[in-house]
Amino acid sequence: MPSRALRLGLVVVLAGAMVLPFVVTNFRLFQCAQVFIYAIALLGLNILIGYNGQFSLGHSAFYALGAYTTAIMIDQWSVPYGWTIPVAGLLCLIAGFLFGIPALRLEGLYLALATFALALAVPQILKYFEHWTGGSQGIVLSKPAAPKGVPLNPDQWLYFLTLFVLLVLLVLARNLLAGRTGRAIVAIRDNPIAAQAMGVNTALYKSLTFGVSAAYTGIAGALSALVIAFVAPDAFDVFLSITFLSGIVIGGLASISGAIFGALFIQFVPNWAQDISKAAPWAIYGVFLIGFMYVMPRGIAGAVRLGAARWWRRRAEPS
């Protein structure tokens, strides 16, 4: 019964998401598309931290790499935007895998420091290659129009595009983590020595996990370039990595649905904090963070699961 109710709930949510573009403003559609993009990035980071136990403060670098891949391919080479998304993901997959190989020697705070350095370096590197990246001024793009014959404006089309990519990547992540590969990834997090003793190639799996995580984040960056229609180095600073980290903790570590809850948090809570206090919005944001951590220490997804389990248990008890 709970699984049936869950499936019904997912159908209702998906149906609501399909109707939403026709009943809200373009600005709200832009915000929703940003939520979907953040959810993809958080899902990638959660695979790395929540499921594999590797810590990263540098995923803003892969987000930037994906965004600039799309922007440069469109601006410099006039490549159709649809092709730039998988290319950005593939490029970030390779970059993440290669970065993950030397990172095998690092764990915990040392790995966090190495990825932190990556996040600091990438915006400065982007400014250096001014011919390709536009330097500090960045690259201005045009929002892609819907395919010919599809009666949608650009914001509606980008909403459906980001939603579709998110759903595909959610299914891929669920299948990956539910199979043998997922069990190996989690085993490395729980006890790497035992996992290696059972025949798990920890070096390969850790590097591949880093690559897959970077690929998800790069695809999110590519979609962000299309939705915002602008990329600049200062938009991908280390604060973005910290925002991603807070998103997966608030949403719920080692939870696929937690990526969506975390994306909603990092998209809307800063705006609410700004509305509450124009003078000290980040103080209000900090209060929200502390409050969520105290009330829901396992994240929003963990609190939802716990609440649903208690509700079904009460229903199952004889009256």
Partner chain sequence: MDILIQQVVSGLATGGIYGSVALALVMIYEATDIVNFAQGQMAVVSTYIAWSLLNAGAPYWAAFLATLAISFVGGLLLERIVIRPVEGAPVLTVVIVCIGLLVILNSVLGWIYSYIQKPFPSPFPDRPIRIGNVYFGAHDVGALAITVLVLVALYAFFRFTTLGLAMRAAAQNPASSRLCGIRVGWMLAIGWGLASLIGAVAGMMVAPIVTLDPNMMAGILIYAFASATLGGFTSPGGAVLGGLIVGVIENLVGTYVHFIGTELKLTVALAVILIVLLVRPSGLFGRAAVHRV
Second form
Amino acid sequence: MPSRALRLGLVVVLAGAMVLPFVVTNFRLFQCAQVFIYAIALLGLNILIGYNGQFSLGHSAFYALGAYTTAIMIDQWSVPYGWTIPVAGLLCLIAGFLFGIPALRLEGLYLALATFALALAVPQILKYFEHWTGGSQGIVLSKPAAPKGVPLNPDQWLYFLTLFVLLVLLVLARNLLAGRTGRAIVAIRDNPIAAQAMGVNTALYKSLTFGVSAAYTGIAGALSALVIAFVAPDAFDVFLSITFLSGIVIGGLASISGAIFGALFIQFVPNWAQDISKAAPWAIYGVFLIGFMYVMPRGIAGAVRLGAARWWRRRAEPS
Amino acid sequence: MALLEVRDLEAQYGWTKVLHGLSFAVEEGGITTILGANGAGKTTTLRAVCGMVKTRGEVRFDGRAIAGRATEDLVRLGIAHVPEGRGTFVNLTVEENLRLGAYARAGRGSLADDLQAAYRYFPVLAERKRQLAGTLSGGEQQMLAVARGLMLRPKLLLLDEPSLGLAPLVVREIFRIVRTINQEQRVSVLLVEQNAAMALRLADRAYLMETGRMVMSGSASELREHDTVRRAYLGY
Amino acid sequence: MDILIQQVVSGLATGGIYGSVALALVMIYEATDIVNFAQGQMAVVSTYIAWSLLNAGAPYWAAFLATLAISFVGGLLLERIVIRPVEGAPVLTVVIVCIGLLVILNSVLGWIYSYIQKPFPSPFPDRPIRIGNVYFGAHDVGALAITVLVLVALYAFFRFTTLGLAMRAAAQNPASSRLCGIRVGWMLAIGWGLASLIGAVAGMMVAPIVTLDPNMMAGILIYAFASATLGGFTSPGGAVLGGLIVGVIENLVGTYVHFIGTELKLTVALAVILIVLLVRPSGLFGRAAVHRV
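What would the structure be for the form predicted together with the partner chain, given that what you showed me was the form predicted on its own?
Every chain and every other molecule in the complex is listed next, the one we just looked at coming first.
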């Protein structure tokens, strides 16, 4: 596809995103901020699963770690919230890297279990360290206001903040994956033995990818603590991990735009399902999940790519 | 009469056409070989006959039009395909592999007799019948693949490069057994090979294939004498 | 000492339940190469079918057998109708479809039967069996016996029947199986049917202990997954043994390690499993995956 059309599209979308906060309600802005946050988390998970081929059902744990880092730093030590986001990212980077080392020995299902166990353990652990975490009551925060002199209400401010972080992380991910490192990461997924033979330090790259992936998800968690202004253990159960997994598969594995499509899905489809049927909303959600997979087995991004390729092929053929 | 008759066969993978309308026949009771270099489309030809790739054109087996039928159904008509790479069930035992060969042949004669026959042709398999098939050597796995095909009591045996990656002595042994099977069991054979010298010694009819087309056909001895074949495929 | 034995025994009882669900997971995995996340939920559906039959006045064992038959056919149809369209799609796509199925079944059950817990009868007597100072719950012993029975029957099916052999072949090498005339799609469907049947057995054995509700299997599925991984996903016997081990560890940890108590029981049990996995990455009894270079 010509990159000019793509670039033009991007500019239009970005311009729309800039205008949006001044035309829709605060609740919609809150939802948009959620989408941006999910997109960051999905991006992180997609780097791990889609690009590197390591499976994780445990990213709710890193999301929780990020969220609680922010919440505890603000609640216990009154740290300005802006500082807590990089700290959450760094902490998750280290935690992910460390978890990635033993995970090296595990593959496929066994790795899935290890990460699954992590996701299960986190709510229990959070409840256990009540002194820091507030137990099952959680921690209530206040929504951060815009800096002095910026004429935005808190929802508008958080919208721009999350959008900004998402854009930065998107560009970083794109650069990471387009370069030498990205080729190594993908090579490990496609043929670990050949990658190793070509001199890629698979162990180091795999643990590093785990770390980066966790850092993305942790930053998303930190932002979610700010936007929702509340953290509680049961919000970070294994179901969140499964939601993330659905998000990246629906959005499209190994695709950056897929993270955004997936985030839109997991944010809005449950709401629609609720509107369609009050009695059994999850049944409707399940039908949506399955329906999407039937129609687009390679996710929304995959379908878009295929559709675009067909369109250009037809245009290129002389009529 | 021809047991297998193929006319204007075309096949493609995705957007790439691999077979460009080729025609050939396998005589009942004979051994026919298709020769050709890497990438000529030999494997695809066999896969097309067996309904494993999308095709256009006419395929008649035993007087019946079979193009477009499912692989599983063709097996039931008596076509045994010994695929490229041997298709061994590596985590099953040798005997289980052989039993699977007879899976589609329910009813016709006893399994025990056929196992006996297979072990008679390939004594080495009898020694290893309780072993996992994945632990066999390449030559033994090729023998197992041929024996598995034989368990079907097929009318037609399709062999896809049985010589691939094997030592010449082993190849000679396998070809010798194929000839015995052909004579004793009245099984017609379609052999696809790169090893032209070996294949032409075994077969009675031969075709030469280049980039998805048949470029030459005749009796095996005719092709053996032909200058182009000699220079390009036999190397003398 | 008596307390220890008692705890081990009741650990074995719950472990038997984990083991039978783990067995169903391993079965689907062996027969279709995917992990069915909806497995537990399918078992709950079966149990509700049994509950409805019993409520309509059917005698226990008649309802039991009818449920097995319905579950087998149901599992088979689910594969043909729901899973078939994504056959050949990437593994994760299939996983998501299974998750969708789980969510739908759960939601529909809640809609029809409500989320209120329902008592479910046991076919075994109430009176515990006493040996020395140790009591065995009759239901626990019965459930364990039935699990072992199912395992033996399955083993025989896969080992000695042609259909069982064809199913194993279809899972391992679909292309080659087709060349043997095996209808691979149907083998997958039968695999789902069998796994659904095993799940039904597990569900009917669990329900008297935990009482029946649409989320009954959620917790058990987690343990079953852990058991299957511990035993090795390629080994049916390992799955059952893994279940027993998990049940015992869970119980002993909860009883003896006081500062942990019941809240962190699950965490510790999982940690133990992880340590085992780090030493034996394919589970205790699993085959190591062979890689083609």
